[in-house]
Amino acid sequence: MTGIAHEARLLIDGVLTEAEGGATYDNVNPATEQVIGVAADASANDVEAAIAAARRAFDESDWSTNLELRVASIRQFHAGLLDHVDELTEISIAEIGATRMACSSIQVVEPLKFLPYYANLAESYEWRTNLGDADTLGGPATRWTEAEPVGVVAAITPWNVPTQINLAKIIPALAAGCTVILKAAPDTPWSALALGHVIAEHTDIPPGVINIITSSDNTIGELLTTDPRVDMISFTGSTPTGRRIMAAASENVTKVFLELGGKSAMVVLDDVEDLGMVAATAAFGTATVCGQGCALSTRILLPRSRYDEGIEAIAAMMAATPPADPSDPGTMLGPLINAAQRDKVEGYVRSALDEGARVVCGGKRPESMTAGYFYEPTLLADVTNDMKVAQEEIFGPVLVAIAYDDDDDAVRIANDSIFGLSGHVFSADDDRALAVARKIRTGTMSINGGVWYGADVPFGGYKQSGIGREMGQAGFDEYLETKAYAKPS
C-alpha cells in the first residue's frame, strides 16, 4: 500500500499532526491478526485542540455563511477521494477485513456518491421560506424563516462500515455550514485519517472546519459529549452506548442524532414462489460485513407450513458462502473485527443452544483457518422470539429462524423488539407484502428484494434504534436550525 494508506496523523486545525508526544497505537488486520502499521493515539489535549479549532472556525470564519466555498470544497474533496479509491479499498480490506466485493459497493464506492449529492442539495436548498404577511399582535408584519447551521458537530463513528458512516456524517454537516470533529473507532483509524489527508492536500476547506481524531481509548469520545462548546453530537453505534451519550448530552441540552442497534426481521409470507431468492438474500445479508451491520435482517420469519423448506434452502445458500481471505475478489464473507467480537458471537450461539435452539449450519470457527477472527455463517433454527439471540444484536454472521402462524402473527413477532431499524417482506403479491410492511414499525423496508440504500434515501430507526435520520434531505436537515423573522409590513 502507498500514499494515503500510510497516513497516521491526526487532522487538527488544518494541519496533519502527530498525537501529543508522538503517541501511536497498533493497527491490526483482522484476517491475519498481524500488525499492519500504527495510527496516532490522541490524548485529551488533542481533543481539546480539535474542539477549540472547530469552535473558532465556526465563530470567526465565514464557513457557515459562504455557501459557494462549501460547495466548491466538497467537490474538491470528492475529486480527491476518487483519485484514491484503490488506496481506500486496500485500507478497508486491511483494517476492517472488508471483502473486495464489499469495497466496490457499500464500504468505499457507494459512499463517495454522498459528496456530489450534498453539494447539489446545498446549492438548491431553500434556505429562506417566506410565510407572507399577517395581522399580528404588534400589527401587520412580514414573516419568514431561515435555515442556519447548528454549529460545532461531534461525529462519533463505528468500525463496521467506517468510510460510509464517516462520510454520511461529515458531508451533510459541512454542506450545512457546520464545523466538525470526527472521532473514529479505534479499530479502523486509517479509514478516517485517509479522509484527513485528502482534505489537507486536495481542498480549500479552512483550518478548523474539519478535525479528525483517532485514539486507542474508547472513552476519549466522552470529552466530546460533555463539552459545552459542542452544539450537536452525531453518533452511530450500539444502543447501550447511545443511551449513555444521550444522558451525557442532557447536561448541556446538546442536540443528538443517534443511529443505534437493530434486530431487523425478514418476513417470508406463505405464498412466496421462489424460496431460492429469499435464501440468497438472507445468506448475502449475513455475509455482508460479516453480519456486523445494524440494518441487516438477522431474524427470518418463516410460515410454519414452509418452515423446513425455508431452513433447507437458507442453509444450502449459507454453506456456499464460507469465510475466506477478504482480499480475494471471489470472497463474500471476511472476518469479524477482533477477538472480542468473535468471543461475543460465540457466546450468543452457546446461549441459543442452552435455550433450546439448534445449529443447522456453522456455529463454529472454520477449522481450516489458523489465523484471523473468522466465524462460519450460522443458521439457528427452532428459535422463539423470547430467546436472547432473537432479542439482542449479535453483530456477527448469525441468522435466527422463527416460525409464525399467519400474517398478523408475523407482524406481532417482527414488532416484538426494542429495535426498529430495517426489514424485508417477501410475497408473491407486492400489495400483500406492502400491507405487512406498513404494519412493521421500522425505519426502512425492502419489498421483495428492493434496495432502499442510496445517498438520497433517509436512514434511521424507530424505538431504541435511534433518533433522527441520516442521508437524504432529512440527513441534511439534522444539521440545521430554523430561525423565524418578522418585520413590520
Second form
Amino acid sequence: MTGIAHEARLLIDGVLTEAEGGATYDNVNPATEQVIGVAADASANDVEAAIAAARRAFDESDWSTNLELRVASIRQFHAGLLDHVDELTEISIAEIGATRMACSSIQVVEPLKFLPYYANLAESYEWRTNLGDADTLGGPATRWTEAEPVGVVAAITPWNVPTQINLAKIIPALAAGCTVILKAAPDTPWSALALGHVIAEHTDIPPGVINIITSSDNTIGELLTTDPRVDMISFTGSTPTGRRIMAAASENVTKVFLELGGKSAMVVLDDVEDLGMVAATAAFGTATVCGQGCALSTRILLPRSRYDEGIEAIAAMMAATPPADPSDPGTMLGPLINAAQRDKVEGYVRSALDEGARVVCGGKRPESMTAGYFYEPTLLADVTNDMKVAQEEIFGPVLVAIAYDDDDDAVRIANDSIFGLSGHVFSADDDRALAVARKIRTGTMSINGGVWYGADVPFGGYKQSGIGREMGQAGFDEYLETKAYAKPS
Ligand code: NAD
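Compare with the form predicted on its own: the form predicted together with ligand NAD:
Full assembly next; the chain just shown is listed first.
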C-alpha cells in the first residue's frame, strides 16, 4: 500500500483506486524541478464513476439526514489528519514549494481547525425555524422552514493553498449533508489525495459521500460543470476560469459558488507614524505563498507626500526576505509553482517597464540559484493604476506602489479594479482607517494589520472576485437550501 505522502490513486465510491488503465502523470517539486513521484491521471470515465457514486450516496444513503453520523465522521477525519500533520507538511513543501513556516499556519495547521468548527456548527445549527401561525390565503396555518443539503457538490480547487481550500469546501459541504466530488488542481494532487487516504483509512464516511479526482488535464473539471447530476459547483480559481464555469453551469441552471482572483490595495494614510510596520506587512504579504495568494494586497497606495519614504522602507524589508529553500524553517519566500507561472511574472514585470514603471528591487531570478522556479521579491514604483500590473493579477512576489493625493483619491484608486477581495488600511487613527475601509468594496479588510483569517470568519469577494462566502457560518449556508412548510392550524 502506498503511504499518505505518495497517494497515486483516486478516491471513488469509498475505494482508493487507480485511474483508468493505471494512467499517471509526474509530480514536480518547484524548488528543485525534480520529478518526485506520480499522481493518478483521471479519465472522463473516472469522473463519470465519481459523479455516479456521489449521486447514489446522496439519493440512497442516509448521509443527508443522519446528522449524528456526519458529525462523528468529521471528528474522526479530524483525528486522522492530526495524526498526519508532518506528512501533510512534507507534501506541501514538496509539491507546492510551500515554506515550512507557511505549513505551520495557512498551508496545513490552520485549515485543520475547520473540521471541529463545522462539526460543532452542524450540531448546534438551527435546522428548523418556526415562523408561527398566520392567516394565509388558504386560512390559518402553522409555518416553518427547514434547512436541507443542496445535494451533489463538485468542488474544483487551485494549487496555491490546496489543503486550506480543499477543506474549506468539503468540510462545510459534508457537514451540511451534501456529497462531494473534489477535483484538485493538476499541480497539487498529493495534497488532495492525502485527504482521501485519511478518509478511506480512518473514517466511517460511507462510500460515495466524498470522491477525489486528480488529473493532468486542466479541463477535466468541465465534465463536472455540465453534468445535470451535479447540484452545485463550488469553485476557487482564476476569474477567467470562473467565467467559463458560470457559463457552463447556466446550461442546467446549476448553483455556482465562486472564489476568484484579487488585486487588493494596501492603503497607507498620511498620518502613519512608523512606516516600519507597513513595510513589514507589505514584504511579508509579497513573500506569502510567493505572492501566489488571491487575498494578498498586491497594490500599495502611498500618500504622494510620503512616497519616497515608503518605497525605501518597503525595499529594505524585501531585501530581508530573499528566496530560499522552502524546507528550511527560516525561509519566508519559496518558489513559484511552475515554469509557466514564472514566465507570466516575468512578462508582467517587462510590461511594467514598457509602461514607464521602475524596478526598485528584484525584477529578476536570483542569480545564486540554479534550479527551482524562484523569483526575487520585487517592488515596482512609479506605477499608475491604469497600468497592466495594477489592474491584473500577477500571482508572483511583485508589489506595485501607486501614489495618491488625499483619502478620497486613495479610495477611488482602491476601488478602480474589476476585483474586490480584500485589503488593508493603515492610519494613526483607527476611526479614520475604518472610515476609509468602509468605502472600499471588498469582502475582507485589515485595519492597522489586524488579521481576519479564521474558521469562523466568512471570506469572499465583491465584483469579479466571486459570488458567495467561504468559511464561517456563511460558508456553511452556501451548501444548504431552505424549504418552507405550512399545515392548517
Ligand atoms: P485556475 O482557474 O487555472 O484553475 C483552478 C481549478 O480549475 C483547477 O483545478 C483547474 O484544473 C480547474 N479548471 C481549469 N479550467 C477549468 C474549466 N474550464 N472547467 C472546470 N475546471 C477547470 O486557477 P489556478 O491557476 O489553479 O489558481 C490561481 C487562481 O486562483 C488565481 O486567480 C487566484 O486568485 C485564485 N484563487 C482564489 C482564491 C479565493 O478564495 N478567492 C483562493 C486561492 C486562489
